[in-house]
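Below sits a lone chain in structure tokens, taken as the form predicted on its own.
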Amino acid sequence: MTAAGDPPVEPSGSLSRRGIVAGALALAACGPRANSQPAADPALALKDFAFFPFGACVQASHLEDPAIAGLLTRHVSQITAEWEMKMEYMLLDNGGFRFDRPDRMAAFAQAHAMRLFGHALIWYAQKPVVFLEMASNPAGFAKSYDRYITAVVGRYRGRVCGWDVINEAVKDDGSALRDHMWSQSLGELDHMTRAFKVARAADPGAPLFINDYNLESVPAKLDQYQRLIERLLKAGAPLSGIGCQTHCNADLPAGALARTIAALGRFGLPVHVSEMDVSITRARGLLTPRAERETAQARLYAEAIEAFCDLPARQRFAFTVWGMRDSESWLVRENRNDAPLLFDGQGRAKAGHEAVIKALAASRKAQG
């Protein structure tokens, strides 16, 4: 191991990180006529081009797996349970809670030096036994949403590195926030700040976020959270990071991307491109030729890149895609036609994968 600051060791006759980077430069620079170039060495590691943390979803079985292993502890620095920190696994309909996969996540992403994510501590699609068969008693309510955040963000205190404490909070078309089981018990705001005060309350040093999606395709939608967001600050709510979900079909205009993480980041919060993926079947036009989708989708992925890395530095707080191969994604156990992600089902580097790396290769010079 070198230390800090020191230039790496390479193998006698590899390529330097120092080459690699330079390589990525120069395809870079080269503009559209790349667009015609063999595609990027396969084994770029996308956390080593990324200047803040490049993360991706998980669930614990994928851990087991050691083609899906070998991916993320190649070009992630950062992971996300993508279900198993929710109520959904964790509360029991006694009551009780269940850690063992989330154990198990915390334990991967320590033996390898990445960051853990927390997703998500409420959210209004959830309706667990426990909470159902109180609903006539609001202090005992209260009293159990309380305990269950505490215990929950106690258990990873100083094991993760933020939360998604409240998670899609707006109506799908922006009219309003949601109705649900937490707003109609504790009030449609006050559960959100009881929720953001119990956390802090119980890890003081992790940042906690709202997170929400299709931010970036229903302009009403992306106004309705920049109200939430002003409404919890307000009422002192310790919120303190803005998830943009970023789940986008390949015809998304040109620009939507970049105009969405710009306007989230006028907060001056850190700012999370939390659970970025391009379907390629959701797309209109259908009659569109694939190759046709699956270029844009490269180009969406390259747009969200860009707009991320304008932001100043502080507020970068990570960049994640949700998943890594196209064979475990949802949108492929949706539609066996999609492929959303950056790596197919092999494990093999797609054209998105090649833009990305462009994307923040050329970022990176830009900022020197």
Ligand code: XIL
The other form holds:
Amino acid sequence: MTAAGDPPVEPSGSLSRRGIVAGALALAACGPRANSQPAADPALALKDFAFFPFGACVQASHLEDPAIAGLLTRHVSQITAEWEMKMEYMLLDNGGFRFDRPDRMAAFAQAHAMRLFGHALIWYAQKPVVFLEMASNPAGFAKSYDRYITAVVGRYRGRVCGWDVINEAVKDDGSALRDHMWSQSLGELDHMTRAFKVARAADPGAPLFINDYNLESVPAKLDQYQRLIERLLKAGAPLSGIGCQTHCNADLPAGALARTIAALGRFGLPVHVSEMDVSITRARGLLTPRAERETAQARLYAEAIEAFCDLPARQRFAFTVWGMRDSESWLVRENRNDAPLLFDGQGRAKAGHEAVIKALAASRKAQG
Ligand code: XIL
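Please give the corresponding structure for the form predicted in complex with the named molecule, as opposed to the form predicted on its own shown earlier.
Shown next: the complete complex, the earlier chain at its head.
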């Protein structure tokens, strides 16, 4: 996971806080990469401890910010576009495409030897004008659907490490699949199978994912998600990976994440912990002191990492966090008191970062 020319970091089994800081200082003193890091980031590099791709989401404008770009190049080996590879950015009202920002992200990934993950092709939450206008023209709708997927996947063919083809298909309570423009026009299961097949034709080499959230907190949703995966595989959809967004709250009971990641691993397909963050303001029990909620948050990050490390190596697709610094988090845009990520607004590593490093080091040691 280290870029060419980087000194390998030898993770030890049990890292004390002092050990982590000392290690970071030593790195800062001698590594060629460390010398070019902003002073605000003395933390150990996550990607050097992870024995699988470690990712983060990003927006194109973040790449121009040296502090954010520095955190990314130091800590991650994979990026996901937070929103600029969705229809809302790439598909214009007149049916044309815009690829400038996705192209910048692809170029950044290539320049820094990172993988780029494509997110997301078909998502119920997207309601593009061109498709809305075609709701009463089934043939035209289907043609445009295929054209969109073919154009987007084809453009990044060979440049992405995978795509989220279907995002958030299951209803929040897990009772059924969502009902929306895509399912109404092309069929509940058929629109998904079709998207996977068209994407496969456009990039035969890219792993194709389904992705969803609240799988760890709503058991019925996890069940429905697993049933959907079975149905898609049975219908011949070239589905080759399973995403678990892992947007969770700090009050999630211990064990839920581990059970969920293990359950998704039972399909034998690659698993992507695809968007992890841990809200401390959405959690119940807001009277609990903030420090306790932050400790719980760090534990949840560690639990997810441990469960992910427990998957067979070939199933560890990537572990992605939904942003680097709290200041850029979508949750903080909603509630400025939230702090769901591994780094604070100044780019300083939080307890969650230390917990992740420790969990990675311990898992590596346990696995020899
Ligand atoms: C969110 C982004 O973070 C926001 O910036 C955007 O406005 C809305 O989408 N699940 C997903 C992601 O699959 O695409 C969502 O990202 C977060 C929830």
